[in-house]
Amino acid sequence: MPHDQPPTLPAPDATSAAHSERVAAFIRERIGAAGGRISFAEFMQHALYAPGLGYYAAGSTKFGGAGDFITAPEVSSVFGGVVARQCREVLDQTGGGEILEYGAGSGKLAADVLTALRRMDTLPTAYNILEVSADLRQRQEVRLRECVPDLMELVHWLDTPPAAVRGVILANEVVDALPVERFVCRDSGVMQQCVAEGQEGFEFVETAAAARLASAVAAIEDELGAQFPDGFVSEICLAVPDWIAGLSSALDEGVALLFDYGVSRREYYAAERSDGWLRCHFRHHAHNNPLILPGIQDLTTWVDFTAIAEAAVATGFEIGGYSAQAQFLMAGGLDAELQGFAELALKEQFELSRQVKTLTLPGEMGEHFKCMALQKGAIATPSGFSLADRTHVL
C-alpha cells in the first residue's frame, strides 16, 4: 500500500502536523524495540490509544463538523431519543437499574438520552460512562453540564467495566475502533501484515502468520466452505471475543445495545472485498491508508457482526435482534420522536428532514450502520428490533 498522502486529503495544520511527528516517533521507538517490525493491531493500538498522543487521547476535536467524522448522535437528537425509548423499555422491566455507556465520545448520546428519559419519567439509577480518553472524559463533562445540569449527580465516570450492571448498556461506534490484524493470503500460506520504518514513512511488510491469526483465517474458511484466492486482503479483529467477555461480566440483567457500521461475515468475507474493509478518517475526507497522519486521523474497520454474535453466545447472552438502523429507528419510536415536526417553522422542518434522511436512507447511514441486542435474563427484545430482525444471516 503506498504511503504518499492521497492527494484529496487537506494538508493538517502546523500544530497537528508536529502531533503526528510526535506519535510517529513514539511508533518508530516501538518498532526498533520489537526488532524492525509490528503487528498492524499494534500499530492501530498506538496511534489510537498512546498514552497522551494517539487519536483518542490527544486533544483534537473528533466528532462534529469541526471534526474528522459524524456520528449519528451528532447527526440529529432524534437518535438518541428513539435509543432512549429502548432503554425505557429495559428499565420498566428490570424495575429501573442504570445505564453504563462505552466510549461516550462527545457525549452528545448521553445528553440526548438522559433529557428523553426525563421527558418519559424514568431517569435510571446511574447513568456511568467507560471511557478510556481522559481528553474526551473533559469534554463529555463539558457537554453534559451545558445540556443536563441537573441531572449531573447521575453522571459518573469508570476506568473499568462494573460488575453486576442491572438495565443498558450502550456501545456507539466503539468495537470499529478496536485493533486489528490485516492478513494476506498466499498460495504458501497465510501471511500477516506488520508495519516497519521505510525511506519514506511507514511501510507494510509480510511475515508468516502468528499462529493465533492463522488459526483464524482458516476457521473462516472452513465456515465459508472456501479458500480465500491468491493475493486476498483483509482484517480480523482477534480482540472481539475478549471486548465482548467483558461486557457480558458487567452485565447481570438487562441489554446491550451495539451501534457500528458493519455486515454478516458473509459478506465481510467476500471474494470482491478483498483489501478489507479498513477505512480512515481525517478532516471528514475517507480513504484508505492508515499509514499516515499517525494520531491525527482516526482508524476504523466495518464490523463482521457474525464475530460478535459467536462471542456474545459464548459468554452467556442471548442475541435479541440484529437490523439496520433504519429499520431499529423507525421501530423503535421515530415517529413518536417526530411528533410536533407540522408545528415547527419551515427552516426548522426543512433541518430535521435532512437529519432523518442522513439517518436512514440507505446511501447515508441508514443500511451500513446496524444495531444488534445482547440480552440477559428474563427481558423482551426492544421494540426496535421487531420491524426487519436480520439475525437470521449472522
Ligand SMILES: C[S@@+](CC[C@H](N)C(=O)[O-])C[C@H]1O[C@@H](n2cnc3c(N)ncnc32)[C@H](O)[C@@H]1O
Contents of the next structure:
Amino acid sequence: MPHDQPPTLPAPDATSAAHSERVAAFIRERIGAAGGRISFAEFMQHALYAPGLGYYAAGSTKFGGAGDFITAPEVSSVFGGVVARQCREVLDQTGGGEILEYGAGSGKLAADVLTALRRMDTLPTAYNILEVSADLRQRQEVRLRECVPDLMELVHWLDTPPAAVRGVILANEVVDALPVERFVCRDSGVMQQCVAEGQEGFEFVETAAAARLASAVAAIEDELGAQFPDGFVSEICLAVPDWIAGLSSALDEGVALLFDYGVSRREYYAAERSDGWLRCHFRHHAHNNPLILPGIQDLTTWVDFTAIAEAAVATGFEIGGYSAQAQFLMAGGLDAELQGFAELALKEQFELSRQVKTLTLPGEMGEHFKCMALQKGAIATPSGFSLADRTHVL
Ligand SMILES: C[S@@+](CC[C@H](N)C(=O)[O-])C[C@H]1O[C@@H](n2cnc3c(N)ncnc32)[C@H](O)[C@@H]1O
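I've shown you the form predicted on its own. Could you give me the structure of the form predicted together with this ligand?
Now the complete complex, all chains and molecules, led by this one.
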C-alpha cells in the first residue's frame, strides 16, 4: 500500500528535498541489509535520529513559526515560569539540588526556567541537559549563551543519565518522540507493520508480529477484557520501560515532571480509535503518512500514560499526579506569572492573552496535553496537581 503525499502539503524546497533523498537512501540501505524490510520502530528511529541525517539530528529549524510545529515552551515563557515555580517547591524540599532536562529542543524551556529561578532566588546547583541530537545541543548552547550568559556555569550537556540526582527531572514532549511499533489485528493473529521499499517510495508490509510485540498486544487485550477487531491498527512504544528505568536510576530524591499529549490506555486503545495515534508534522501541516518526506518531517505518537505509570511504579517511582496541562498551569502558579498584566501595553496584553489561551484552552493545548509527576523520597507533590489529579483514570 503505497502512501502518496497528501495534496495539501507544501512542497519541500530543493535543499530539503535533496536532504530527504539522502535520508531515504540511508534507510533503503538499512532495509537492504535487513533482508528487505525493517520494523516501523527502526524506520522511525532512522528518520528522526540517524546521525547527521535524521529529523532531529540534522540542521533544519523544527520548533516555532519557521519550523514544523510548536511546543508549550515555544508558545510562551509563562509555561517555563510555572514549571520553575514547581521546580522551586521541589528544590526547597531537597535542600537545593539540580535540574536534569531530557530532550531540551531549542533550549527555550531551560532558558525560561533558569531565568525564573534566578528571579525567585532559587537557582539549582546544576542544570543538566540530556539530548540525543548533536545539532540541537549546539542550538541549545547558542540560545542559553544569549539568554542566560551569566548562568552558563550551571549548564552541562550529558551523554548518559547521571546517577544520584536530587531535584527535578523535566521532559517536555520527549516520550512522543520515542520510536513506536505499529500493529494490525487480523482474525488470523497480530501483525506488525514493517517498512519495505516499493515502486514509488517506502511502503508498509504486514508480517506476523515479533514475539515481544505480540505479547504486549495480548497483554493490552487481556487488561481491557476484549480482543481488538479485525483491521484495528495502533501503536505501542516498546521503548517506554527502558526510558523510564533510565529516569528512575538517575533520580535518588525528587520529582520527574513529564509533559506530553496523551491519554489513558483505555482511551488509547478504544474501538473508535482504530487507526492509531501516529501523526506527522511538516511546516505546520499535520497528516498521517509517516513514509514520505523522511528526515524532514516530524513523526510523533500520542502517549499511553498508563504505560508510563506502570513502568514508573515497576522501577520504584510513586505517581505524584496526572493532570491536564490547563489545570496544572492554573494550580501551579499561572496567576502569579501573570501579575503585572494590567501594566502592560495593550498590544502586549493581547499577545500574552493569546499565548495563555493556546496553553490552556481545551481545543488547544489545555486538555490533550498532560503533565505527570513521578516521585522518589519524602517529597510533597508539587502544587500543580492540587486542582485536578486524574491518576485514577490510568
Ligand atoms: C518534540 S521535541 C521537544 C523539544 C523540547 N522539549 C520542546 O518542548 O520544545 C523532542 C526532543 O526530545 C529529544 N529526544 C528524543 N529522544 C530522546 C532521548 N531518548 N533522550 C533525550 N532526548 C531525546 C529530541 O532530540 C528533541 O530534542
